[in-house]
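Starting off, we have a lone chain in the form predicted alone, written out as structure tokens.
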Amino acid sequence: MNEAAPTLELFDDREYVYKKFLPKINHIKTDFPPINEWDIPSTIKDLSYLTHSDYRYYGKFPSVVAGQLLEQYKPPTSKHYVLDNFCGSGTTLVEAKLRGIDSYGLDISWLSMIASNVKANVISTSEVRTCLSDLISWFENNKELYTAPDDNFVQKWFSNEAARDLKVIQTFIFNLPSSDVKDFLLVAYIGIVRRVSKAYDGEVRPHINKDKKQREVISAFSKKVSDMCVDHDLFNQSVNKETKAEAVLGDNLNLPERFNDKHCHLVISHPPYLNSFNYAPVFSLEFYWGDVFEEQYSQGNKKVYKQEMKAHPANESITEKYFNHLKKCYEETYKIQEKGAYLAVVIGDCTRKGELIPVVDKTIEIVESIGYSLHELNYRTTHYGLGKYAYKHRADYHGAHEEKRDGIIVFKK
């Protein structure tokens, strides 16, 4: 438990490595707007660096992607910071600490914000590995006390034994005090759930896989603390603390009033990709073995996640709410920004019943009628394929519509 924490000469000649996977770009249009093409051949073990990889989201894009935009769009002073509207697991916010830039996140999952805070701030491994040893000693002398949860959820998703050995540390974790330590193993908890569970790791929605083979609770957890440990240890020594980096529970609809404070240089957004999946189906397993912190992480306000964007399936309702929500969050957007300030949209377009949905022009249509003036396009090509994080050619990353792209897209207020 006292092992050395790693250093920085880990990395080739001390490089910074949130620099060494940058896209690659190819200037297809130079006249105004640009139209690039930005190819990310990295697999995703490569952009899994640092705490990248404590938290497993669902939906989340390359960290490159927001590091790119960071080193073109820096904030002009040390007042302005970047806002992400649709933060997930805080990769936005990773990279802006790593750069020194103050960041914001919003997202309405309580989950999210707790994982996005945990994932980019500074926070002492010596005490949580502490912490993890007493919580294991005590799960030993404890667990024959508790039986597993009497409810069908559990029971479909979980083996008995399993489901009793979560709720042993659920319980020690619920009773620590406030602090980051407990915020860490709280995400290190919920990061195991999938693992533990009858449902497949890889799919994104839960499925059950007959043939997995089920793993120890206790060890898992302490592998996940160990793994997260080693992340933190190589990020606190690669970020300045006093750089700010902030997630906070709201409604992109809505944005709380202390932004509006016009220093939001850039916004960085990447909303739920259409016809895509819904994420609180996504993580039931995760939402409901975090029941009982909710209260505590949402002050009260809960369920709220419920009340997500919904992108999946792309029936015509979905889809008319899917671009009128999209509307409205920019326009909030819009309202916090000065003149000269950045929003960058990563989205994709998506098809339905085998037809083309182009909704990366349907998004520039739309941030454009705001006031935003179209800045730089860009489209990104990954290699999915390959079993890495990118898409075949131009985001055709289903292979059947060469016109399919996901797209970077940046406006100009």
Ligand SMILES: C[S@@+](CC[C@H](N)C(=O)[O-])C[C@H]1O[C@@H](n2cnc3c(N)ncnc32)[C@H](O)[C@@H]1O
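Numbering follows the first chain given and starts at 1. Think of the rigid core as the biggest set of C-alphas that the two forms share within 1.5 Å after superposition. Everything numeric in this text was worked out from a predicted model, so none of it was measured. First, how it differs from the form predicted in complex with this ligand.
For residue 250, a C-alpha deviation below 2 angstroms is recorded between these two forms after rigid-core alignment. Fitting the two forms on the rigid core leaves the C-alpha of residue 236 displaced by under 2 angstroms between these two forms. In the core-superposed comparison between these two forms, residue 205 has its Cα shifted by at least 2 Å.
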Contents of the next structure:
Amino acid sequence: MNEAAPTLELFDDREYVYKKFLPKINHIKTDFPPINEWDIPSTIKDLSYLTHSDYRYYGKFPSVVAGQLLEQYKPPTSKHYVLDNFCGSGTTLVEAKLRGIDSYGLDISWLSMIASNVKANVISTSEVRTCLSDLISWFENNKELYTAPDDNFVQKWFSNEAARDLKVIQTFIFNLPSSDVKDFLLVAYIGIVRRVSKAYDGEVRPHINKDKKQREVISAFSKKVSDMCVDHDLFNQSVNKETKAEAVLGDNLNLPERFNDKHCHLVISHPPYLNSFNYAPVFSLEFYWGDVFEEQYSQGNKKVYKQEMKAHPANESITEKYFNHLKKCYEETYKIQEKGAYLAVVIGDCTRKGELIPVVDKTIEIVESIGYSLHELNYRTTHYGLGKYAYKHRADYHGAHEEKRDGIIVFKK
Ligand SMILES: C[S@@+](CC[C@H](N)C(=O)[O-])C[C@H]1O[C@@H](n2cnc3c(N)ncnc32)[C@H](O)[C@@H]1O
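Switch over from the form predicted alone to the form predicted in complex with this ligand, please.
Next comes the full complex, and the chain you just saw is listed first.
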């Protein structure tokens, strides 16, 4: 378990790892506002360097989308920062930290908040490894005292033994005092739930895989923690500890007072895609085991969830609310930004009953009505989204006009 930490000498130089997979940019229109195509041919594995692989988050964007935006719109002074107001699993925060840029994230989900903070911050892996050894000893000494939760959901998705073991690990982590090591272990714990369940590993929405071989929970957990430690050892050496990366729990329709300092140079914003998928069933296994932690991490403020942006199914009412949400949340970012600052919205078109909803165009119209002006329009391709696991409704730009476009729309205040 105490493998020697690999060193950065593995990489040609410090920048190699996060600059290697940046999009290949083709200029489609060069007069103002320019239109470009960002081609991202890399695989998910390529893009999961360093701590990006800590947490498998089904709605994340390729790390290089945030990376490319940060390359192009780097804050002018050290007082300035980047804000991701739909930060999800913290992709923007990791990319900003790697470049020495201060960043903040905001998300309505406590789990997103801790996943982002774990991924984007220097955490002592020796403390994590010590705590893991304590956990394993405690697990071995106490597991017989526990039983699997007795409900239909657990019986459907987990073997008796796996459910019992998940309960034991959950109890240990739950009783730890709050610290970044606790957060680290919790992210690893949530990260193995799907793997030790009866569901297919590779699918977005869980389905029972009758042929799945049961994995021992404690060894899956211990391996996950060890793998994360290896990535964190490299990450810790790649970044400056002093660079700020902080995700907070909150609603982007009501930005916390602290951002009202006019130092937000760039907002990177990646709302759930209209009609993409319903998050609740996708994360149901993780939330089953994660729910007891919600109170600890949201300081009892469960109400914040009520403002979660709904994006599926794209019926008339949800579509209307979706665009209203976009308008309100960019009115909020407009308030906190100074003239000359940027907003980059990563968003895609979708279809409803076979008909195109031009979300990219509609977003431009909404955001311009607030006072921002269109600065640059990029369409991206993500080849990995076209395979077996692609959604029927998903946006992806592959050249022809009638296809759904996945946009990275940059505005300037
Ligand atoms: C598409 S994901 C962002 C993924 C992120 N770019 C990444 O790479 O991990 C959208 C996120 O928006 C969050 N969200 C939804 N409604 C929100 C709201 N009102 N305020 C803040 N975050 C919200 C969801 O919890 C989800 O994590």
